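In the form predicted alone, a lone chain appears below as structure tokens.
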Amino acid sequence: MVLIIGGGIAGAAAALALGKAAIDATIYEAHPLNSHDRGAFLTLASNGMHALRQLDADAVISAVSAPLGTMRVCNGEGHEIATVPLGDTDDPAIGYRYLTRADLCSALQREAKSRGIRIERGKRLIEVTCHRGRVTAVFSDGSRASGDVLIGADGLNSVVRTIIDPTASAPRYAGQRIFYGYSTDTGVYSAPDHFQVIRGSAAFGYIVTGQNDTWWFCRVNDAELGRDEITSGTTARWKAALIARLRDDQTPAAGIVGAAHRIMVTNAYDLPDVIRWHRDHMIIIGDAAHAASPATGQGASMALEDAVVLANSLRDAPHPASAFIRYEQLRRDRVQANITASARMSSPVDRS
């Protein structure tokens, strides 16, 4: 039995991957209810869709997402720099797609439940003990659960990471505020499978959906926002700030922001120096182990890859320790390259 701490992208995908490997798993999620918040959106790259195919979940995610086939890049004067294809053009089924984070998580969780995988909600981890080849998770409600392996898929501020290594580095501010918005009636046309990227006064990207809504993000080099600033911020406030920054560009960006009915903001963080991913019968995956800033758009896809590789390692190795070593050998260099690339793209000297 495997205990999975966290029911987000990495945790739900890990449960599906373990099921494919004939390994029983239960997900323990801290939040008591499913979130119905539309939240931020993300892209799944071809490697992420390929991982979903290995989980027999690519069709499930395709049903709640839309394809992206082309990326067009222009500068702040509105001049085209490049137009490039996205994804594996020889196999559209594993091409790029976009959807909200909430929809991705919900779809993965529904698929897990349909395969008989238990999801226990309201289970906030506070302690882990290991004894005689077993691992026991202790939750804030007083309950416990025991198994052979514990997977920490509990995100950027992972509790499991600090249990594995109390000296583990904390998340690092990557130098950018990330705004996500949804706009209607922008008057901007783009084919719904085109991802439009603007390298101007800020890094701006948008997609005009098949319903003629515009989903967009804006990465702004600036000081880290405090928690109170984020929670007290309003769409009107962020709209005014972004329009002031973007209005001198000869692009649709300022107009798209002006038509927004919802804007969210978060700080970009990464984890470049997590030395220990595993100890005893515990291991961390996804953002808990190797969070990158969102610049490369690979966070979800990397988490999906993690799930497949770890499940296969646990299936094929004689015991967890050797499985963990094999997993790290296969994943460490790849995810570190993504962290480095994202950090470079988030640097104040790079507006890509």
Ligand SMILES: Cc1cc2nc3c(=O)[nH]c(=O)nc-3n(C[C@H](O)[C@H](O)[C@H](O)COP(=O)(O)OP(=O)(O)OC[C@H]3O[C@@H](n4cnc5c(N)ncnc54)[C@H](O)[C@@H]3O)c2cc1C
Contents of the next structure:
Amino acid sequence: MVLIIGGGIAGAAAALALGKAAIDATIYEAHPLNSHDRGAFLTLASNGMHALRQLDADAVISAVSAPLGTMRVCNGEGHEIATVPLGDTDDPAIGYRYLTRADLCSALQREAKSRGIRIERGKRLIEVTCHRGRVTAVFSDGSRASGDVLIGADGLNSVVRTIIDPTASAPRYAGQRIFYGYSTDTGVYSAPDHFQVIRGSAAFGYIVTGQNDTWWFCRVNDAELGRDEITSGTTARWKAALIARLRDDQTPAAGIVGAAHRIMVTNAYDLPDVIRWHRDHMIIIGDAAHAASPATGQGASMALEDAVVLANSLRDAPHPASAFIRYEQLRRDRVQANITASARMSSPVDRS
Ligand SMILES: Cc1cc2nc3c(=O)[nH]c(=O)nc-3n(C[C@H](O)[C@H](O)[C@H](O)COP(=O)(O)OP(=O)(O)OC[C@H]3O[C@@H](n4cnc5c(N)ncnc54)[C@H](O)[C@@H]3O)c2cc1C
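What does the same protein look like in the form predicted together with this ligand, given that the last one was the form predicted alone?
The next block holds the full complex; its first chain is the one shown before.
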């Protein structure tokens, strides 16, 4: 039995992957409810869709997402720099897609449940003990669960990471504030499978969805926002700040922001140097192990790949310790390259 801590993208995908490898798993998720807040949107790249296909879950995710075929990049004067096809053009079934993070998590969790995998909600991990090859998770409600392996898929501020290594570094501010918004009736038209990127006064990207909605993000190099600033910030406040920054560009960005009915903001963080991914019968995957700032748009796809590789390693190795070594050999360089590329794209001199 495998205990999976966290029912986000990495955790839900790990459960599906273990199921395919005929290994029993239960997900323990801190949040008591399935959130109805759609939150920010994200893009899934071809490698993420390929991982989903290996989980037989590409169709369920395609059903709650939309395809992206082309990326057009222009500068702050509105001049085109490049137009490029996105993803694996030989196999459109694993092309890029976009959807909200909430829809991705819900669809993966629904799929896990339909395959008989248990998801226990309201289970916030606070402690782990290991004894004679068994691992026991202790939750904040006083309950416990025991298994052979514990997978920490508990995100950027992972508790499992600090249990594996109490000296593990904390997330690093990557130098950008990331704004996400939803706008309606912007007067800007574009095919719904076009991802438009503007390298102007900030890195701005938008997709005009089929429902006359525009989904957009804006990455702004600035000081880290305090927790109070984030929680007290309103759509009106962020709108005014972004329009002031974008209004001199000769692009649709300021107008799209002006038509927003919802704007969210978060700081970008990464984890460039988590040295220990595993100890005893515990391992971390996804953002818990290797969060990258969002610039490359690869975090979710990397988490999906992790799930496939870890489940296959556990299936094929004689012992969890050798599975963990194999997993790290297969994953370390790839995720590190993504962290480095994303950090470079988030630096003030490169807003690609
Ligand atoms: C603004 C922004 C934009 C992004 N855009 C993209 C994009 O376009 N494309 C892309 O691929 N990636 C993107 N990413 C990255 C992507 O969202 C993450 O890489 C991905 O969500 C990581 O999945 P995860 O399951 O590892 O962690 P999470 O999604 O954070 O899930 C962790 C889960 O663990 C639970 N949990 C936490 N602590 C505990 C505990 N103690 N006990 C039990 N459960 C716990 C949480 O409630 C959560 O459900 C973006 C990230 C940000 C911040």
